[in-house]
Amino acid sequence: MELTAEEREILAGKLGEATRRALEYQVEVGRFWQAKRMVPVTNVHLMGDIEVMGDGGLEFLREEVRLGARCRVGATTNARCIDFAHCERLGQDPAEVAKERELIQCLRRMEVVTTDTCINYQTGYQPRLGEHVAWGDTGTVIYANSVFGARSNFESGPAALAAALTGRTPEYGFHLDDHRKGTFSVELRATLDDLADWGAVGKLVGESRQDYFAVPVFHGYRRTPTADELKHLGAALASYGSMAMFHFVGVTPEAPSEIPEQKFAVSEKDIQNVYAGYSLGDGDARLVVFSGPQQSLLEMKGLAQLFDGRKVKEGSSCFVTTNAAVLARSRALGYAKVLEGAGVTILEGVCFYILQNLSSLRRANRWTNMVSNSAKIVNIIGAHRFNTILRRTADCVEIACSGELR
């Protein structure tokens, strides 16, 4: 790799041992990907929770703090695995709760802003066209690349932290023009009136390719999709297809004027077949989840309207996850009061699928099915042995309140 004079000074230890180690690690990553140089980044978003990092990850952060690690660019954290206001009720391990608290303090000592959100692009930082960032969560990366035209790869936890300490990342993958071009087209022939429909599109397209460097180009749709619709589309594409970018003609800033030859179409029947393809298992309808990604303020408003005047069925559980900023505004606007009055549990700063001790929580509550309007969580929570079912938002609310799964 071609290193600058500043980078050679960093490797010589001029900015301290933590930064030296971080750049040394990045150089090895860059060599693996045959990167020619490093590229400066302006923002970092990283995973940082005890369920994902474990004891080894916590000890790694302790060592970084001892070495005096400090972020050189703005850095924020993805969702946690523990909501401290609900950990006792959820039966989470007190020892792991204590570790989560220590982990957060380690990150803060390194000047990481612990936003605890997977929707940082809706509430924290919105990069500009062409801006290089180093983001970790797949849903945030595909949104940054696609909707904003910023540039990031899927950064692992250590890689994202290294970028925060050095202010740069290896120039490979989606930092380069060659990988950002559309590779196949997707004609949208369905109405797509619900967020779950957009996740279903992501499932169909993602499963058909499953290629990090595949970049679908969506076209033919009758209106401009909302930010939340693009959020669910991107999260599902990343989850089912490991895709890191998409184009939407007339919407995203780098969408091509010429549609690629490889064609794919999504019809109304295709969307209906997605919903019909889920097994109802034993018919249990006692768990409904709105999470993965966290809910935006407008999603919280929509859920409050659907739950207004209703109650979650006795014996059933309904969880909503969001970040601190959205929850605070939801309380001020009365949305949270409506949801909690209906019996909905709102978890702050977490995502449901990475909750600490989730498998034990499933067994303790004898949950078998999990119903959600998020195609992403329906896909990735399977490791905890749920039978997952994707349904539209209003249907999820009806299931939560009636206790009936059809």
Contents of the next structure:
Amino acid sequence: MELTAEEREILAGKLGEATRRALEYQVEVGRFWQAKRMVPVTNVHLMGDIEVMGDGGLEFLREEVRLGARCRVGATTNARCIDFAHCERLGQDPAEVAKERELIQCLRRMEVVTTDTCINYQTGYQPRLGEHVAWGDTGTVIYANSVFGARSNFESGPAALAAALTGRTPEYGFHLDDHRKGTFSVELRATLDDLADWGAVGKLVGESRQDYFAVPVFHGYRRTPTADELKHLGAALASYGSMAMFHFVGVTPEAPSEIPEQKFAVSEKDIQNVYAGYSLGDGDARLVVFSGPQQSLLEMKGLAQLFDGRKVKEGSSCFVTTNAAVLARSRALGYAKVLEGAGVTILEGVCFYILQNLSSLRRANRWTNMVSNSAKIVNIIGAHRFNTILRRTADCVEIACSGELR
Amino acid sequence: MSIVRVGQAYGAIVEGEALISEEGFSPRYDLDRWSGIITKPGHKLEGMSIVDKVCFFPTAKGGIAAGWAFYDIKWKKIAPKAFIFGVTNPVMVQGAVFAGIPITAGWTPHPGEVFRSGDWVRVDPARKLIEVVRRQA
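Having displayed the form predicted alone, please output the structure of the form predicted in complex with its partner chain.
Entire complex below, previous chain first.
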């Protein structure tokens, strides 16, 4: 790799040991991808919590703090594993809760802004066309690349933290024009009236490729999709297909004028088949989750309308996750009151899928199925041994209130 | 033939028992990160341990959280010896480099044509190849 004079000085220790180690690590990753150079980034979004990091990761952070690590660019945090207001009721491990508190303090001492959200692109930082950033989770990256036209690879926790310390990232993948071109086309023939339908599209298209460098070009859709619809589409493409970018003709800024040759189409029937494809397992309908990604304010409003005047069935649990900013507005606007009045638990700053102790929580509640309108969470929660079922938003609400799977 | 050539590679030379998967992998979606056993219901390696194996996966799945997960499983001493991917994504590479676990991407020919699970193989990232040391009896 070609390094600048400043980068060579960093490697010589000019900005301290933590930054030196960070750049050394980034250069190693860059070499793997044959990056020619480092590229400056303006913003970092970082996944870091005790559930994903474990004791080893926490010890790493302590060491970083001891070494005087400091972010050189704005850095925010992704959804985490503990909502301190709910951890006791959820039976989360007090020792892990204590570690999470320490971990958050470590991040703050490094000047990380702990926003605890996976919808930073809706509530935090919205990069412009061509702006280089270093983001994770995957849903944030695909949104940044596709909808904003900003440039990021999937930057996992250690990589994003390194980028925050050095203010740069190796130039490979989606930082380069070559990888940002559409590689296959997807004609959308379905109406896609619900957020879950958009996730279903992401599942169908993602599963068909499973390639980080595959870039679908959506076309033929007759309406302008909303930010939340694109969020569910992107989150599912990233989750099922490991994809980091899509184009949407007439919608996204880098969409091509010519559609790639390789064809794929999604019909109404295909979407119906996605829903029909889920096994209902033993019929357990006692867990309904709206999470992964966190809910936007408009999603909170929509859920409040659906739950208004209704009650979650006794013995069932319904969880909604969002970030502090959205929850504060939801409280001010009365959405949170409606949801909590219906028996919904609203968790702040977390994602259901990364909740500390989720497997024990599942066993303690004898949950076997998890129902959600998020195709992403339906995909990713498998290692916790849930049988998962994707349903449209209104159907999820019905299932939560009736206790009957359909 | 007893050699698979790889496209991109990081890490030191390692040897271990091959575990060849027909299905892609995520340490978050598929793996129990306390035992090193693949627990996702229906995964083609469900019930198998990745601990100390040279793991061959055709694809990488999803997840940013994998970046910390490799370091975590290394810390818990349940990491594989190496990850050999057909196609991979940056998270797997960032995670493996951070944890010091050898990782490669791209293969010729397909490892299924050369190795079987249980064969003892050597991964040589500098020479960008994987070779059989001894076949499973």
